[in-house]
Amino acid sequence: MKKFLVAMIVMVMIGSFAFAGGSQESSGAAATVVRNADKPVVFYNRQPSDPVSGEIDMDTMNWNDSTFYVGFDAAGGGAVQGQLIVDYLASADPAVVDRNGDGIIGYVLCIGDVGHNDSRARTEGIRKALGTWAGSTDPGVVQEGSANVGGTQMKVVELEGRAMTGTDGSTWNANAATDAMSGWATRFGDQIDMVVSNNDGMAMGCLQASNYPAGVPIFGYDANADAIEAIGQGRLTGTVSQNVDAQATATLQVLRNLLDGLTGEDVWTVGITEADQYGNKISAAMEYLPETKALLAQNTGVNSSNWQSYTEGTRDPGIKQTSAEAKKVLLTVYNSADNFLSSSYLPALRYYAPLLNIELTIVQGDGQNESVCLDRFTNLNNYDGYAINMVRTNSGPDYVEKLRY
């Protein structure tokens, strides 16, 4: 009986050690679970920056080694828009463009958000192209410019530039642009020879004004579907494509690369500027800026000569179905009513995410209160990575801080 009891005790002890060993192995496995603070973070469309100076917030961009920004060449885009306008004027009839024959080309400017890097770049590009640049993107800080109009050098004057802020505080507001255009048409009359906007949404808003002066050229930015259609109809004069499909795909591909364990330049080249193992490669030109950890799509001008190449539904044939392991990403959108994001960016994300085996959970804000997105930036342990689009460009720290715990 004693031998039996001793044998039982030994067996229990062996079992205990085996169980302990199993717990240790489980503990080791648990230790390999990625902390939220170490997961991939991709900011997109709105780069973390100071809303006044425009300086990039590198503290946020260096949150971890897997933090990047995907957008487009904002400064280059402003220059493209400016050149689009200059090229139009160069081939125009001065007698037609100068509506009141005063020898001055007067224009009004819809500013999206005075604190937004993209808006600032577009305003600067427009003013530099027309010679009205006076060293600032602020409303009203301009000088007299000049431009070649059909072979004749003419004065250019910015009659007024205004930030389009809605009654709810939202920026880039199309309804505010409609109201502004109505007021401008009444106030300036035939002094308005041209209308320029920081985005298509506001440009289309201007066209909604009941007293919009017929035939006055108007330029937008984004190449949204309704804007492309308006160019085809002769209502909108020109816009600029940010190559939204390239941006959306790059946002997802950078996340995919990081989640697959890629490091170094592979993060911003594989599947982007170089084919990945599935043969995927973004067709549009992309550029990586290591000093700001930013991957940028290049811009192209769109007008009556090439608008058909940018019609709705055109997708990048260079992106195909992958068999990569499925991953979950939480993605925020600063404003559910933003024309560019809702009509162009999100549809592109929804198209390419399944191809890359990324399951998106999308949180949309109101464009005014950061808390609408921040309060729903939760259950972070359930996701493998995060894509962040902020209401305010200086809100980056508020998001990454939530990943600390």
Ligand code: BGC
Given for the second form:
Amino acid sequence: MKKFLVAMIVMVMIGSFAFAGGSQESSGAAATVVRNADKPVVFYNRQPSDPVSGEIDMDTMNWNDSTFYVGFDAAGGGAVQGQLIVDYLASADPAVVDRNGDGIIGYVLCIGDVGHNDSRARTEGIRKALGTWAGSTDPGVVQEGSANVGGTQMKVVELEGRAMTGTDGSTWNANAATDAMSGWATRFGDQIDMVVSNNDGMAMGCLQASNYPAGVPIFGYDANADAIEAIGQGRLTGTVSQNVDAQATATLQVLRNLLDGLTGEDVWTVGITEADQYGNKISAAMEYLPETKALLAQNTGVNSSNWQSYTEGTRDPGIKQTSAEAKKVLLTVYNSADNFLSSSYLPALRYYAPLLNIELTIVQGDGQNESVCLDRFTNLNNYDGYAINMVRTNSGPDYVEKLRY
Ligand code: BGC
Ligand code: CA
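For comparison with the form predicted on its own, provide the form predicted in complex with the ligand.
Everything in the complex follows now, all chains and molecules, and the chain you saw is the first one.
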């Protein structure tokens, strides 16, 4: 009995030592809490870059080893949009497209945001395809181009290109496009044979103009649900999908991978171009550019021949529920009124985040004042990672600086 008691006491002591050891270890882990400066940061949709030169802000991109950009192939997308327009013209009837019969295809262009590299890439792609490119994406810097219209080579003229800034200073503004379109329709009349817009929001804005010249072909970009519907109804001629599902998933998956401790190539391949441990893999192709730490989705042209495959609710079946540890991410959106972000990107994020076990806290700005987002880029210790969509593409340092301490 005595022996038994001694054995019991020894066992209890060993147990409590083990327990003390255990608790010491866990308080040790608490002391090595991850500093905000070492947490993952993913910029998405608005690439840290110089608004004038378009040069990528590599200081911001190299903020820490866990800083990445997720977007889409902007230059490739401009080319896809240009090709969509060229293909349309090639199969069109010159007698119908050239409304005033002057042998010239006149078009107007909604640029969006002259300081945004997506906008610039589209202006360049369109102008190069139509031959109006004069070496600059600025409004008005164009030359006379030419295009094959149903077998006839015709001159092409950009009647006007405009940035589309709202009265509140926000960019890519759909109301500004409605106003511009009604002015253009009055000023240029039947010189307008075609309307081209660097996003769907502005294209739909143009169609809102009460004097929109009925039947004039019009092209957008983004493949938002209302634009796809408008293609089905024959109101919109074409758009480009920048594959929002692939981008939203990749933004979350890169964060997930970094938070799960993956390093190197695994960060931009696992769950993206190859299956992760839960069997998740983005179905569409994604490309990684190491020199700019950018993971990019590919673009596809959408028109009356294939719009049905882009209808709302077409989510990626390659992404299923994971049982990964829950993580918290603070995500900013530059403008709550941005058509693409609010109607396409955010719904996609909201769909995929719970599947990847990421709890998003979303902060939305007004598209004009960086401070609206920055002032709410706070309580940073409460989050495991950050996803940033800046108002101005050169504001990267203002965000990462807040993570320094
Ligand atoms: C989209 C635009 C959107 C912009 C916001 C672009 O990629 O095509 O529609 O306004 O992103 O940053
Ligand atoms: Ca004409």
